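Below sits a lone chain in structure tokens, taken as the form predicted alone.
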Amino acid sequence: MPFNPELCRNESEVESKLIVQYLLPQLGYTPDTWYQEVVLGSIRLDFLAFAAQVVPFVLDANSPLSVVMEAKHPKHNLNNHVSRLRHYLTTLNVRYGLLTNAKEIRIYEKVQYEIRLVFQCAGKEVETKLKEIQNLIGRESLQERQNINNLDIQISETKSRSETKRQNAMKTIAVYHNKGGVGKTTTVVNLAAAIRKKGKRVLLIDFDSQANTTFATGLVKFDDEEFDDIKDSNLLQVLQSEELYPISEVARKSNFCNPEIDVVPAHIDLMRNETDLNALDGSRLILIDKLEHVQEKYDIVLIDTPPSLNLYARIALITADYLIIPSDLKPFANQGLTNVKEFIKGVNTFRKQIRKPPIETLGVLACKISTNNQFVKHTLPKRLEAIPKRYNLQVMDTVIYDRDDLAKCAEKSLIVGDIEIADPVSIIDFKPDSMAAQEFELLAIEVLQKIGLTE
């Protein structure tokens, strides 16, 4: 039955006469290979339609190749909607857009960081166009070209080895808010996991006196302090001794997540030991000094940092590259945002003194967020617009949403003998196709590209 643009009198008639009854059909897509209403983080797809079956769908570089289609009111002009599909396809790493009000089809390509338009028509000459829009983002069309993208991508990979491991050197990550209860510890995690899932080798440390990492990651294994086996052989041993405790032999190895990651374990009595740490001459620069006997061993450190302005918090900052600052968005952890840019600003000063570049913050990352609806739509984006504009702080893409998900697998426990034992797992192994999975995905993908690793 041909196309009449006519019939299509609002966006919702746009979805389901065009895209869902005519053009996913024509153009080969199956109720398997496409999703409608998709929400990854921030971002809001009408429709994404994958060259190949995916369960569960997961955007990376070695995904198959996928389109975004966009439906629009009949009255609106397409135009004011191309910086968003700009935003979609970069972020996603979508190769193809279409965006259509029926009256008007339009396909774009992503060209690295923008968009360029392909194929456009009227509406009404969709028929008549049908075999160019198939030959561009056709099932068939889109399969054939990830064939020939894969023999490109492992000729490339062949060629640029010695390249590659120049650029990924290892990269330590600071996740810091100094305001608590923003799920730092929780973004921390399974970010190291999602990021472990990638191929890299993660390094997690635990700078908070309160272990929650530790405590997360399933390295707490005993009920009494009797049978604390973490006591002696923890970051405060690693912080305490130039000579002794070096990372190979305190990381403990956590079977929190598959592959495991290693990670460095906290313990409470950080807590009373920060005054003589301070006094000790170089206390701030040990810990850089112990990571660089381990940079061929890991290709990333993720630091998790106490909710304070005290001495592990400098430290941890003093040591990363890179800066996470998670906040829930509230207004206390908003204005907590001064007292973070004051305490960078000292950290960066010390930074200079040791010929050390300043600390280069990644951005503000939405984590803990309601996922109510009118929440999302009204005032979560009114939120992310007040921190450029109030703290000069640029915000992350990903947006880490409090879903049940995420309490359930850190609450997973085993019982031996007569004893509860934590043993959380990560999101991305407890429930793969959840949505918070999802998100913390695209947190890697996102966290890698603007570190500079390839995946």
Ligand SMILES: Nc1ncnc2c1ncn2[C@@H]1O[C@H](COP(=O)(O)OP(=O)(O)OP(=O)(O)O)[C@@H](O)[C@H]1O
Contents of the next structure:
Amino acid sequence: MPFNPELCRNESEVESKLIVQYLLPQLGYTPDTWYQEVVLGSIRLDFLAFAAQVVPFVLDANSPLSVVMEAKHPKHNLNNHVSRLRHYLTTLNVRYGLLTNAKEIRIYEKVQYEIRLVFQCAGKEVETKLKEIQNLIGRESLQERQNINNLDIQISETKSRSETKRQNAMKTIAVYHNKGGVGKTTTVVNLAAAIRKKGKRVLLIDFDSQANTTFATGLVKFDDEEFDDIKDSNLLQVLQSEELYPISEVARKSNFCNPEIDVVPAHIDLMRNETDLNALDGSRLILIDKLEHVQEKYDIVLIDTPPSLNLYARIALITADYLIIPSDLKPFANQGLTNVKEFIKGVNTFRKQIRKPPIETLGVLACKISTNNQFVKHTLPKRLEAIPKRYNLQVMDTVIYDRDDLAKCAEKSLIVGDIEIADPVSIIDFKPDSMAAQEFELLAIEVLQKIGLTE
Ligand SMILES: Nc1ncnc2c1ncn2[C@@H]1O[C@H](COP(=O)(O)OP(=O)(O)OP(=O)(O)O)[C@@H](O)[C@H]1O
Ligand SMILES: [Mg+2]
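Target state, the form predicted in complex with this ligand; input state, the form predicted alone:
In what comes next, the whole complex appears, and the chain from above leads the way.
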């Protein structure tokens, strides 16, 4: 019988009509292999289904591959329930979690202490996507995978080291739009924190002479230029000297997020040195070379860029493997996309000359988007659709909404004696359960997936 999400008007109908009557049987779970309202310590699961039938069940390191299913009210946004699902999966050592409000179905997979989104579809598409869902969490396919699991372990252990190394090679992502104030810096710093929380080693490079990322990561601890400890060791020196100022010396530890990340700071001096630097032929390649020396030290390098078409933006895009284009989707930012595309074209011509593949655009990232209900329902979808149609650019799945918390966490400060010192923190550390934190977590998942760095 086909499933119609419109029939689910509340949480219990999502449980009965979608999960009990439709999904569990379609996925091959007979009534003796799933349990409803399972209480395990302080955790209460809506559903727990097992690939192998085991009574009594023990959830330890050897627990059989199983699936937690959580049903939510059709009006609930699933983003608000992701961190709870992660808590369930990681605490109980369950590999898969299905989260649904009937309108949307998501499947997450536990990877160590994190979860990643591995499947997503609208409730009304469930029939056409059934095969995919079965392949992921169907009882038979989980059983098969368990059988070949032991074999897999052996194979992966003998996999050549070089292959593993290639898969895990450091990836560099630039966040760029020539329009100012669209959320580049906010995106870069919080995405860095979200990726760091997933266990990846992150280096952040500030390419903007306004040094907003340098401020936002709490590296500016002086309130008088006399004590400026950044002036003599920042991105400018990195780009000016081929031999001196390696990344390992210039990068500083920032504890604006926990665990900490490394940051190569910017300085206002970048501005007046742009012409000299432009005359220096090798300046465009120095960073590429210096990053090669820290290949083993970081998994991800994130670059914040200036709102301009200048030399620094150019070097950033020459260096990066991937590009994210934050945009508030308003007319000026949209019109600016034409400049961005032209700029990328020029950058790619140069990359070709140095035998570097073209930069890969991950997409336009909708940022600072109004949370007004009517806007989200009617205007936002139209604006998102317009990007590929008019500008032939992809749009990223995650949307970063306008959230007060994002400005608040960046403005935190400490009073030491009679001076106020900026003490910004990432949104993930400031309010881990906030909507903004969850949006950045989703963005981190999406980015890591798109660049093939999920494990
Ligand atoms: N999602 C958001 N919700 C609320 N405020 C935001 C959001 N994103 C950015 N802001 C605020 O908007 C302002 C501009 O953001 P941000 O500095 O990140 O943009 P930018 O593109 O880096 O700007 P510039 O081009 O000047 O470097 C900041 O005050 C920031 O706190
Ligand atoms: Mg900025």
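Between two forms, the rigid core is the largest collection of C-alphas that superpose within 1.5 Å. All values reported here derive from a predicted model rather than from experimental measurement. Numbering follows the first chain given and starts at 1.
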Yes/no, N392 Cα shift of 2 Å or more between these two forms with rigid core fixed: no
